[in-house]
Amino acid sequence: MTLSLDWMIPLIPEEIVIIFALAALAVDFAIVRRMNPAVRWRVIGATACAGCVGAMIWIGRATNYGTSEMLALSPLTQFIKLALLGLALVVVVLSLDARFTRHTGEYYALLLLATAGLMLLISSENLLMIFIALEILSVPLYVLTAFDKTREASAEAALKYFLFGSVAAAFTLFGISLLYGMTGELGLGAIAAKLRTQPVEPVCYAALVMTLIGFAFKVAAAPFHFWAPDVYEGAPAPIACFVASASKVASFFVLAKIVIDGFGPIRGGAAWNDFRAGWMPVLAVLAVLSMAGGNIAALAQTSVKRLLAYSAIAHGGYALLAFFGNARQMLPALLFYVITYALTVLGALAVAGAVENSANGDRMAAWAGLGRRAPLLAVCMFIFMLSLAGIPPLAGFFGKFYLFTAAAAGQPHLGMLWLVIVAVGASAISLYYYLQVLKQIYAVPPPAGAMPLRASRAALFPIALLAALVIVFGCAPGWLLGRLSAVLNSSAF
């Protein structure tokens, strides 16, 4: 009897990163646990960046494609696990001069463990998998959030995240053992076909809103956003980047496929004139209340990362809006909605940790005068907050631009209209909120006596670098999306 190990191909950009996260923690162990703390954050960095590097390398050279009940390889999942990899690069670069911790082989390992959750989870087509996938990211997200020890805000946002993350994967698994129980399936497509062919009974509807919990959780949609607040401003700073950016265009991505491969017999309808049982009233629902509840909770924040994160709740009721599009044209406006937005939020989050560094704190008034003391990073972030509020020609005009126009042509007779509208309003609400953060910026002079704002080239690269994407990809959004198109049409999904 021969034991096989194909099941291990598909999987070497995961082992890879895994592999990378091992000798992490054997690099700090046994090389340079002795030596100064900034050669051993550069050290050991350079090997969690080997790690990336290494997995984009074999991504990009793989061509062998295929799909089984548990994982799915494409040119759609291999496009995606790229541009995860590539936000955990810039998230692994701005890490270099962190400080907060003396335990950094542990803080990379960690960081390389839920990457490689990220990885999985873009290509698993089970839920058993999807949630196992959901747990090997989650697990070391909570222990990053708590990595600072001189915080006691570190450890209340690790708590918060790890008691609501723990109540909504709960809520997800018992939403796929009813599933399974109708169906006997686990896989997405033998559920989509037993769906067609069974009457839908009103315990799927249970299910279907249980499972959509933990994702809506993962998305930080409200009513499930109240953990996002904290950790956005209690966690490291690059921690709090790759939860904003990495995590959230995977949990996007596998919604879509949740709702597309499993659920899409019992989408129902969110029209205004055709409201009918399904995932698209609940979606419409949380997108409401996302956008609402988002924008306006930020207009009361005064730290600058608290305000982020209530614009992410918004954002994501934002991206919500493509799922009502028709199907050419909700994928590729949904990912280079997420995808921009995670190189903007990361880019905005990474400026507000420079400042807090310098500073001694987020909050407006930290900001005053930046455009004097770091002119860099204010014109940064001045590109950065254009483009959060939609400004063009800047990236985040042309994604919301595809997405309302998804939106409202997905259904006869522009029947989701009102949610665009919905929309457009709380786009005009935040706009404000995002001038009063350029306010103090640029109008708003020094305090006396401060002195010039000086952030780290490990910063000051990365930033510069997401800035000039935001850039290139509002004054020539054909290049992404022409990418996705092709990736799409080159796969199943």
Given for the second form:
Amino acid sequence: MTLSLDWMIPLIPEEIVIIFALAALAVDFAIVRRMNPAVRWRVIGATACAGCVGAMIWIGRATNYGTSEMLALSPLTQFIKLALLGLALVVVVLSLDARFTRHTGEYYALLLLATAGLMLLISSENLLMIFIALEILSVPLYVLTAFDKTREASAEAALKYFLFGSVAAAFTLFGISLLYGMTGELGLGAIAAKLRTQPVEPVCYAALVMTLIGFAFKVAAAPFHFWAPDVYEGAPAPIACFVASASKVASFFVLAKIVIDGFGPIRGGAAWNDFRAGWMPVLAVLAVLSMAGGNIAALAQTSVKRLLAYSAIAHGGYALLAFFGNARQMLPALLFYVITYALTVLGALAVAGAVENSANGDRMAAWAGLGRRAPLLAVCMFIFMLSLAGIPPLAGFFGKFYLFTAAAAGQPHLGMLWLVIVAVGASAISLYYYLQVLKQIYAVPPPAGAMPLRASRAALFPIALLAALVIVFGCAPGWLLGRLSAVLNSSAF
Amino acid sequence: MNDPLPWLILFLPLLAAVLIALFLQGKPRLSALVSVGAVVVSFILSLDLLAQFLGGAMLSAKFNWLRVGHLTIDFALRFDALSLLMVLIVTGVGAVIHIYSVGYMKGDPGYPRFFGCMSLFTFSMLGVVLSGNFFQMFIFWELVGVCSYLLIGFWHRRPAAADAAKKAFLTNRLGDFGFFTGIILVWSMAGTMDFIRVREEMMRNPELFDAAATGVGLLIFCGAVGKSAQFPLHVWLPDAMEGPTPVSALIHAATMVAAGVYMICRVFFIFNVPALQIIAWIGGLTALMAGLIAVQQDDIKRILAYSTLSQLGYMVMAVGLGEPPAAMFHLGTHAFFKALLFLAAGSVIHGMSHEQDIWKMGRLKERMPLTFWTFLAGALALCGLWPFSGFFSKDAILALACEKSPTLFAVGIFVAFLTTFYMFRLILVVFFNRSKSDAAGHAHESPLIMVVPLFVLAAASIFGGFFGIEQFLAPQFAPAPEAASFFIKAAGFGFAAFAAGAVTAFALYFKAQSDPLPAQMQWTCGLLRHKFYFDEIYAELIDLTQESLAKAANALDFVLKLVIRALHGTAELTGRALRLAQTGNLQTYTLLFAAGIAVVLYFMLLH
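Moving from the form predicted alone to the form predicted together with the partner chain:
Below, the chain from earlier opens the complete complex, with every other chain and molecule after it.
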């Protein structure tokens, strides 16, 4: 028997990322450890950048698609990996000015490992693989959340995140084992085939719920959201950005994959006149709880990061609406929404990070007069906030519009209209708290003697770029949507 | 047709806004020049388009903005009688107000920002007017809202201005909640958002919206209720007067608030009979309520703001009674004379060093004669005196009401009486009478760049009724039966109302030093002064909801705590070894997590 390395070929992008993760560690250890922090962060950051860019280039050029029992490589998965690498790249750049830790090499290595987990998650076709990828992603994130040793909040958030993550993972694993017990399969396609032919028992629904829990936790859907505000507030700013954007995009994609590919036959119904057991009512309940809970809780926040966390919960609720669209619309609607949302929230959290650095905290008062202290940051925040509130012509508006129309027309006789009305109403309320932030920025005078806020170029450039993207994707959504439809059509999802 | 002309009209103001935002921040003169230039050129180009249109050319311009699956959205500019009229109003009145602002805003530190926002607003408003489908209209609709937010809050260091801006944005958003839902419904049921195609679908299949027809109509109308400040969402407009006066004139009198009326004229085909009836009554109610409130206001701009509300009520009523041309006619003349009134009021405020209380003015006729005469022209047009433009348009609406609904006719006549009454009250107190403060004694006429626009608008207000706007629009809608008898009857009643209003105002205010009414009718006046307590009621309602939400959350907390304690007790009994973390908080969270799973499982298995 000869040792074949063929199995490694489809995973080359992931391998590139992992190799550069190790390289970051090696460079730190061997070369730059004793240099001054600015140089050290730049060199290791550049290594991490190279890893992301290298993987992106490889994905851009590779065309060997195919599906095995474990993994699927399709234009769609590759496109999403590109998007994730792009988001990770922004986080890498945003971290360049971080000074909260002396363990630079470890920091970037863990960040890249988490990215590799994300990429593996996208490709997985098998529940066990999905679970493993999820853990590869989660464990580095727990560590990274605790990375800021100077702040107690960071450790506390990490502990909560970890504990919840473990509980959620336990439930998911339990669900998977139940499914395996019933069907004898772990591949998504095989499970669907079994569910189609054999009678569905009640325990099957229990398995379904348990399996979905892990993802409800990852996308921070209420009532599995308790970790989110703490993590957004406590984790180092770039890590909060990563959790809020890249991790969320991947989780939503995998959730879609599981419910459509794996649980397709036990769809159920959540229309107002047709409530049947299946994943639809589960997601409908999660969506309503998230939209209502997230928005109401956000009204009372005084920390902008916590506010963004609760708004993220609400946005998770909106995104769940996509699952009620018809087969052709649901994925483009979902992916367009979560990708543009990721760009927006990444920018908003990055601004929050910059403000926090200068003012020791992100309480509302720290934002007072930002319009005069840092005009460019303030304008970008203005754009992010309005996009989150769904004001045209920004990306957040078109995403919502497409999502809501997909859900409204997706079921016969406008069955899901009730959920759409809840969503439109919830997003109308949400404007209120976004405007509170803007009021602080523009209307409230800065505290006496406040200095102009000087953000570094490493922070300003990505933020401005993200703001520009939010405008471009809002004014011309055709490009991204067209790409998404094209890769979907050629991927036989 | 790929004529660049229509695109230029729309995008010139945007170009100006971008130029100002990027390059002209420190150059006030140049920014004003660019902004004024853009809107003036737009106006001239739209005159050219009008000439082409009258020559029989069919004008339109579009490109495909988005095509994904079966969702196709065009970016289309639609030119017909309706939109051309609005384009002319927006650019024409807009140009005059831009020029006036050059003088009015002089010396303000945010001068370039002001003109940038004005240009952006002009662009958005033109976008609303020229939109060929619901989606595009909604985008520009919201952009108009954002511009209004920026401009009301222009003096953002004044807390009142910042609050007013927020209130306007949020209230509008409530209306848009309905509008957006309506658009989603239309798209889901008709499969298209293009105005023309939706109309065709409805012709082909009258049962298209089925039982939801009234609902769809009213949801779409919600948008107009917000933007045109109809009851019960009218509360934001008077507060919006915190913005600079040219903004009040352009946005909160002549154009933006008219967008709601324009929109329901544009999609008139979507309303069925019950929906139209509700629309007519909401319009009538708004006209009446705002007219009453205006009688007891003391701030010169607020009086005009309530009068705007009242006139918008007339227009909405006309649409509800099935006659969009009458509504648009009044919209056109109203744009002239209300812009004039606001600019003249701005001139007064400018001359009085930013005093707005009418009881501190007086005898300004001698100090500001040009302002006085133009203001008078606007006021008489507003009161609907022949041969001023307001007479023709108001008479058309009153005749319509007379024909269709006696009750609304009575409301209309009473509102006409109120209008005359509060306008003469304002004129008598501000321009005649004795001067009641030092500022009034030292008031001065405004500079030429502010006075000339007044004269232009005054001319339009006087002669605007003769242009035949209604006939211009009529072919687009079903032709109205000519009923001369109603016009004469309405004109008769209208004049009687005018005379009665004027006489009452003279009797009460010709020599008054303070308002004599509150002493005589304490209770009623209190009600009117407090604007029927709408703000208070809404604040109370919001407080109440917040409180009950908080209480509900507390109750939930309490129950959860009980459950947790019970479980905690059992845990203690079963052995301390099982206790994982001692933080308490974490245990609570995990427990909630498990409870969440239980809830979801319950829904799954028992439903």
